[in-house]
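In the form predicted on its own, a lone chain appears below as structure tokens.
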Amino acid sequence: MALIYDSLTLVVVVTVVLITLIVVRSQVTAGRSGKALAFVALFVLPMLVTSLGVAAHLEHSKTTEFCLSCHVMEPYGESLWVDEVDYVAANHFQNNRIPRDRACFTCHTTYTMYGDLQAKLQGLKHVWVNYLGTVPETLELYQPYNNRECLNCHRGGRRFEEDELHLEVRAELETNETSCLECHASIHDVAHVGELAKWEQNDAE
């Protein structure tokens, strides 16, 4: 993502310099090369800046920092530090089973062909509701959590594959007939997160 931001900064600077040159010394556009320069400065570079800007913001929207920047999401962020091994989100986050800087996006992006795009569109809806709409008292998923998102990482893993219970219900897990959340039910538990002990990372360092 740093490369995108660096490229964006460079293109913005070049664009501003060229546009300033054209405004201050408009005579440079009299010739053919000057017109070409003006076309690049006024059309090509702004389009490039827009494209890079969109790419940069889309990348930023995948970060945990971005997801938790809304007030309504603060308890979900707090739940990542719950000091209880049975809490799925906390267990995965604290043990680096998912990238900490993309924790929300990792588990809440549907692993399908258009999952990334779908997540972005839903994210735009969330931003709209947060700033211009009415945030519901209780947040709910659009649809039941699909085992596919769990199996995307756990399928093939030794601990998962050798667990007797997983072997017994493997077919049901693959078809969502049995939900992973039937056994792993403690996810965020935001209603009680304030009462739960938290892991202090500094204590472990």
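Residue numbers count along the first chain shown, from 1. Only the largest set of C-alpha atoms that superpose within 1.5 Å between the two forms is called the rigid core. These figures come from a predicted structure and were not determined experimentally. First, how it differs from the form predicted together with its partner chain.
After superposition on the rigid core, the Cα of P99 moves by less than 2 Å between the two forms.
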Second form
Amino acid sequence: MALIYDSLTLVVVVTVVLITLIVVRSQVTAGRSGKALAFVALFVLPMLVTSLGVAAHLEHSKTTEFCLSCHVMEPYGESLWVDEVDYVAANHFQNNRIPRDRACFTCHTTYTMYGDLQAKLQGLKHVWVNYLGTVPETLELYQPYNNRECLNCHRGGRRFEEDELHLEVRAELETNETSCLECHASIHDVAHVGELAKWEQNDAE
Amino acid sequence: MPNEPGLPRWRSLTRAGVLISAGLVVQAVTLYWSHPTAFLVFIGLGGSLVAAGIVLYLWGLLVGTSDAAKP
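Return the form predicted together with its partner chain of this protein as a structure block, the form predicted on its own having already been given.
Time for the whole complex; same chain goes first.
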């Protein structure tokens, strides 16, 4: 991402230099090539930077760092380090079952055609509530957690598919008649996260 | 400053250049700010400035062209 940001910044610098040249020395634009240069500097490059910038922002909004930059999300970030194997979010995060730099997005996007877009629109709503509304004391999902998000990765996995308990409810898991969270109930547990022991990663490992 | 025939007027070119430059600088700064507000500033402030500048530039092109076409 840093390379993309640096590249975009370089394009911005080049564009601003070109615009300054065109404004200070307007006679440069007298010829056909000068007009083309003005069109590139005042239309093409700004449009390019804006389009790529939107894409870069949207991509960055998938990062764990981005999600946890809001104060209200801090306990959820803390829950990723809980030293308990039964804690689903922590287990997935600590064992690299989800990309650590996209931990929140991986489980909280919907794996549908417009899942990303929907997640972004909800994100804008969250920003609105954060600044202009009242943040509820207990954050809740808009809808019950859909098994689809779990099965997106676990479906077809040997350990998952051959597990006897899973086999008993396998069809029901597909239709959400039985929720994965009925058994795997410890997710973030933010109410108690402060009291729980945390895993301290040894970077030398 | 001269107003070249067939070109947008220098004043609107200057204004467009200042608006676009300011917008691009705002957009570049927000890229290094990791917070949801950064996207809003990118679109709301940076995007608006760039859009206003582009519209002004295109308007200047149209006006400049029509002025030049007059006998």
